[in-house]
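A single chain comes next, written as structure tokens; it is the form predicted on its own.
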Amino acid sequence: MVDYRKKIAQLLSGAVEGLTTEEIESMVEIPSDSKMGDYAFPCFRLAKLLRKAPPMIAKDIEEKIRGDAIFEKVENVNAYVNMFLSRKEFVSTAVTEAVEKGDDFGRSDIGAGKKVIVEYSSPNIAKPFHIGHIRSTVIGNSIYKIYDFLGYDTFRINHLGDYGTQFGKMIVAYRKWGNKQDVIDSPIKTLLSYYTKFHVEVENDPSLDDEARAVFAKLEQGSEEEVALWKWFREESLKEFNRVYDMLGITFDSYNGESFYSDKMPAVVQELKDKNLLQESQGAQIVDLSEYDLSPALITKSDGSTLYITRDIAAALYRKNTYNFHKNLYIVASQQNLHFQQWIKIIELMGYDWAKDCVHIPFGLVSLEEGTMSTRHGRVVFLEDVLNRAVEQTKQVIIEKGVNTENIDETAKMVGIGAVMFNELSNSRIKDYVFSWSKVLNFEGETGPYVQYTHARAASVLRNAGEAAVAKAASAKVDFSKICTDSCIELAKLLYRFPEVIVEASEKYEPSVVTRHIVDVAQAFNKFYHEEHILVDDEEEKVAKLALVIAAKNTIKNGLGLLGIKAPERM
């Protein structure tokens, strides 16, 4: 696709004197308000430099490059040189790239033959699956699709919460008062159950609790019978949880948990010990980061067990080794700030330059309208409820509006599932956030059944428009002077803007950059829909309307695609 800011950077060097052309392109600005022209060039800069008004080093400029066929006009305002692109060449550079490339619009090769490792949802196993864990889950599907759709080798992984003391906890309370059949029909809700059960008991008995830490002992040390409880705690709330991914859509290519890396963990903490980091404290081992402003990073308790952070040392440590990654991504809540600045500045004063390619991605927490979620105390929203409960009231809604639609109950799950993705998606994924049952399930306004009516509305005119027609503007091969309307050049611009769009949402870690572009493109075509008759009787006009139909069609798409919802043709 043509870039316009480094065309007209080109332009402008034969024009300014002084700079370079990537200089001039740093200053070349698109102005917020249309009228004052598609890009804009400010000389106050230059000022000095010529030793001139600036006003008049822009009339200076505007004289010398007006005659250019890339623009349509070209005016100096103060100290402004204000430049409108031809519409007809915009248009068909836009629209163009847009049809041809199809589902690849937007795609490129700058991450080609860089390793990008993506962690994110991570349950625990054996505890509710809840809609606290669709942050990382959906917020780290999409930062993995964006990144692999600009051509980055990346790698899933779904670090399971499966080692710790929770599972003594676990065991002891299957022990007292479990059944293997109930674990078997609902594990997760009767684990749960257990859980819950434990720390209530545990108030009136704190001997629960050294029973708990001696279980975990054994399972720390190969115990039979513990390990093979463990295994199957995990093995069955794996099978809960994929339910839940296969509902989102959501696969990983590892499931490599904290339990995987109990092993590697001694040679960490040995490597610390050579290198002179730890010190004791009260029979326990640390780093001292008081020089970092950090709090002490404890690395085993007094008794010798380790915590998260040694796992997550040994964790990176493993990850460069083996995959030699270019980026390491961490999408975590925010609530493990520190931890992150800790072990990461660890990993730092090991030696290890590519510490600084460890990336976390912080967000902000979920809360329930009643007060926060507590897993001892039993008070979740289990994330499968949530997603059935959307499928179903969407169900409902296709059914009472009497929707075209092929197959009510898959389009019920594409919207309804959507809907609860693009929700989570369309804010800042810093923001803290109240789950409320009647915003996720609201399909009004900017939400995702929005953009997805969109998509479908786009695919209803380009069905009613005929497969002739439909073809001749596939190929791209049109007269663009009919669509150089307002409405057609709002369009076009956000269509251009999407490659770039998905490159600032990768640097920024951030999808609602991309979803925040897509209900803007969706509003542009509704409002070309409802301006522009597109199935005229011109021929070459209704083919050009129809090459901008597809163009914004393959854009809402693909867009809806790096969210990881689908995009439905009737609804």
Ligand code: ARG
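Only the largest set of C-alpha atoms that superpose within 1.5 Å between the two forms is called the rigid core. No experiment lies behind these values; they were computed from the predicted model shown. Numbering follows the first chain given and starts at 1. What changes on going to the form predicted in complex with the named molecule:
- Core-superposed comparison between the two forms: the Cα of Tyr152 travels less than 2 Å.
- A displacement of 2 angstroms or greater separates the C-alpha positions of Ser223 between the two forms, with the rigid core held in common.
- Shown in the overlay between the two forms, fitted on the rigid core, is a CA shift at Trp177 of 2 Å or greater.
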Second form
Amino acid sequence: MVDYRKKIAQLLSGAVEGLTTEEIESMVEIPSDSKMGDYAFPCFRLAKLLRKAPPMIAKDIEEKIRGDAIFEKVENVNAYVNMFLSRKEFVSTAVTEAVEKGDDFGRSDIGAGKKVIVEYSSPNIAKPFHIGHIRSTVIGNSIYKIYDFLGYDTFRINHLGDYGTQFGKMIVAYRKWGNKQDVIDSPIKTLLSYYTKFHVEVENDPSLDDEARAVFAKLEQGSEEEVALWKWFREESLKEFNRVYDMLGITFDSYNGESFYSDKMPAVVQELKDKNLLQESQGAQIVDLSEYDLSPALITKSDGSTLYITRDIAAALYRKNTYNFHKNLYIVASQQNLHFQQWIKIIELMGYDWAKDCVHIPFGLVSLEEGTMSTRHGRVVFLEDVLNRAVEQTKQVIIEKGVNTENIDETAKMVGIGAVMFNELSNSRIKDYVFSWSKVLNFEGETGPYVQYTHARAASVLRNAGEAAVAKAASAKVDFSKICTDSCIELAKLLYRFPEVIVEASEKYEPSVVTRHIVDVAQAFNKFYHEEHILVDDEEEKVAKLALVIAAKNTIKNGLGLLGIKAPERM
Ligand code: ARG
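Mind giving me the form predicted in complex with the named molecule, seeing as the form predicted on its own was just shown?
After this comes the whole thing, all chains and molecules, with the earlier chain placed first.
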């Protein structure tokens, strides 16, 4: 697509002496008020260089460039050169690209040949997969999709919390109070209840703790019976997680979690020792990080067992050796900020310059309207229940509104689950937020249903227009002078920016940049829809407007796709 900023910089460089085209490009602004032009060039910085007053410079430049065909007009106002693009030429550029590229509109290859690991979701085995986990899952999925669309060679990892001393407790509890069928019927709820019972019983009988430690040691040594039980817990839990992933349409390339690194731990501990990073403290091995204002990192306990952080160090080393990543991204709650600062610092101290390529992408807390979640107080909202309820409530709304759809269950699923996902991706990820049903399922406002509905509305316009007219609109023979009104231009400007917005989202690891942009597109589309009659008698005008509808529909669909959300044709 024509890059107008570049093009303008080139024109200006013919009219300005003493600055490179790149310098000029970085100085070109987009005025916040479109009355001041589509682009503006401030001349203050040139005064010294050219020994002339800025308004004079602006006037000279204006005279030199105003004749170019890309402009409708060029004005000089004080020290600024204000440039107005030719509407027809601009609309033609934006709409043609969005129509022709279709599902690939916004795609690029800027990431070609660069491996990016995206680690997300990573729930703990035998622990609830709750509304708190939705954040990592949905944000990570979107970041993966954004990087993938930009041509990066992505690899998705679910770093399952499937290892640690708690499995010793779980096995002991299962042997004492467990029932196989209950675990099969409802693995996570059942296993969790054993775990809770263990914590109650251990108060009266501390020897349970010793028993659990002994069992975990056996598990670590590969004792057949313990390993088989642990494997079974893991499989049953995964089945339950996978039900949720299926509903969300989310997949992974690897489920290598903490346990995968258990046999890689001795080498890591040895390397830390060899590099003189370990210190003994009350029988435990630590890395002192006080010089960096961080608390010490506990690498091995006094009994020799390793910890969460040791496994993260091992995982990072393994990933570098196995995938040679360009970037290794971790979408993990901000509560773990310290943990990530510690181990990434340790990687750096080990002498690996790629420590800087390991990036923790934190996000804020979700709370419920009735308070923060607490597993211990039974205030936990299972993600699966949330999704089911969203689908159920959406179905009710669809019935109440008398929405015309062929398959009500299919639509309710797309919209209900889409609404929950969209809600997650609407705010800057770092913000804490309160989960609210009424907000999530609103069909107006800046919600998922609103954007999906706008997509379905565009699809409906195209159906009503008939195949012949749509085919003509999709061909190159469109008279763009027919769509130069304000509402058309506003919409076209947003379509034009879509590819840049995706790059911006990738640089900031921030899917909400895409979310907000497609809300803007949907709003601009609806304004155009209400202000302009689309299916007019004038054939040329109708076809041009349909081209704009196709372009907007493609943009919304691709934008939703980057969020992991489906775009319904009818709703
Ligand atoms: N399993 C952890 C939890 O639920 C999250 C794991 C995050 N990833 C990591 N590499 N430490 O809190």
